[in-house]
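Presented as structure tokens, the chain that follows is alone, the form predicted alone.
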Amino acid sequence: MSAAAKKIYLFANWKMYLNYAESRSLARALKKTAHDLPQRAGMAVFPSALAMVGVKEELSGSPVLLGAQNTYWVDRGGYTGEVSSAMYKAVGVRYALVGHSERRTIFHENNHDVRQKIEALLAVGITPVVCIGETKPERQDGSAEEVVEAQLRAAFTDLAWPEGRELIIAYEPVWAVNTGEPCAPEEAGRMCSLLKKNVAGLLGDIPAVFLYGGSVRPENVGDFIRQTDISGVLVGGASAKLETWSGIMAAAVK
């Protein structure tokens, strides 16, 4: 499918860059521009848990969907500081990031944690956005493919994927996140093609959507989306700035 025909996913992970008021302000601005996106382009924003309800109020009536940056796999209980998938579902969350490189590297989440979160999200009807990627040392020693394949197996082996539920995987090489050094688009495309083959072996003919994340800018987003097996982007810090994110959106759908 050509870049001009395929559905495009524009996912904005605001991380911890915006406070409550700033999150509402950006959501209010995005609501004004979201209707200008072509029908084939879908946008979701991933605000902080604190700002989630306020952002939802600002986006009411717009096509922009809500995503959670993280989740916990138990519905409720004595888990201080956590927010469960069920709680996010109750406020209208459609997507949730799982296994983001910062969760893996900074907070030491492992493949088992990622799998539990995927199962909890599917149980309540939220679509996981499963993040996969290798570190710089793993890239340099030639084990990048082995690493991402192991992450995929841990996430999807013997998993019953619900019928009709989107399957979204974000390839985000850890060495490209927040560094200003993106993966070469052709290499990102090759890695997503590899992931596509592996997912087919694990889950069968369920159609999977692949996003790229890691130092995406208005100048390079089109090069990523033109890759055969990349259907969108997961953008971090740049998505928390209206001018930059607007530039990325415009370039992505050009």
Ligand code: PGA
Second form
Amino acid sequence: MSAAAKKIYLFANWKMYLNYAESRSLARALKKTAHDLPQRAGMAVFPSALAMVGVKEELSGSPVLLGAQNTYWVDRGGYTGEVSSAMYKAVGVRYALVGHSERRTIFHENNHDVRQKIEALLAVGITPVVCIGETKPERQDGSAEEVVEAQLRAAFTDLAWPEGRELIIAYEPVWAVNTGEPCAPEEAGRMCSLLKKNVAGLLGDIPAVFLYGGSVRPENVGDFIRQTDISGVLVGGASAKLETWSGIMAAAVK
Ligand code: PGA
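Having displayed the form predicted alone, please output the structure of the form predicted in complex with the ligand.
Below is the entire complex, every chain and molecule, led by the chain shown above.
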């Protein structure tokens, strides 16, 4: 399918870049520009937990969807500092990142945690955006494919995927995230094709969507989206500034 025809996902992970007022202000600006996007382009923003409700208010009446950057799998209780999937669901969150490389590397989240989060999100009706990717040493020693396959197996083996629920996987090589060193688009496309084959083996005939993430910029977004098995991008740093995010949106739908 040509890049001009397929549905495109533009996901903005604001990480910990924006405070409450800045998050609201960017959301307000995006509400104006979102209407210029063609219908086949779906945008979601992933603000901090602190800003979620404020951003929701700013985006009210716009097609931009809300995502959480992280969640905890127990609904409520004595878990200081955590926000549960059920709590996010209650304020209208549609997506949640799971297994982001910064969660895996800085906060030591493992494949088992990732699986628990996926199950909790599905149980409350939030679509997990499962992040998969190898580190630089893993790529250098030739084990990238093995690593991403193991991550997929841990995430999806024997999981009953709810009917009608979107299945979204983001290929985010750890070495490309927040480094200014993107993966070559053809290689990202090849890895997504490999992930697609594996997911089909694990979950069967469920239409899966693959995103690329890692140093996406206005200049390279088109090259990623043109890859057959890449349907969109998960963008960090460049999504937290109106100018670069507008450039990415414009280039993605060209
Ligand atoms: P980056 O991050 O665009 O800042 O490299 C991507 C991501 O973390 O999803």
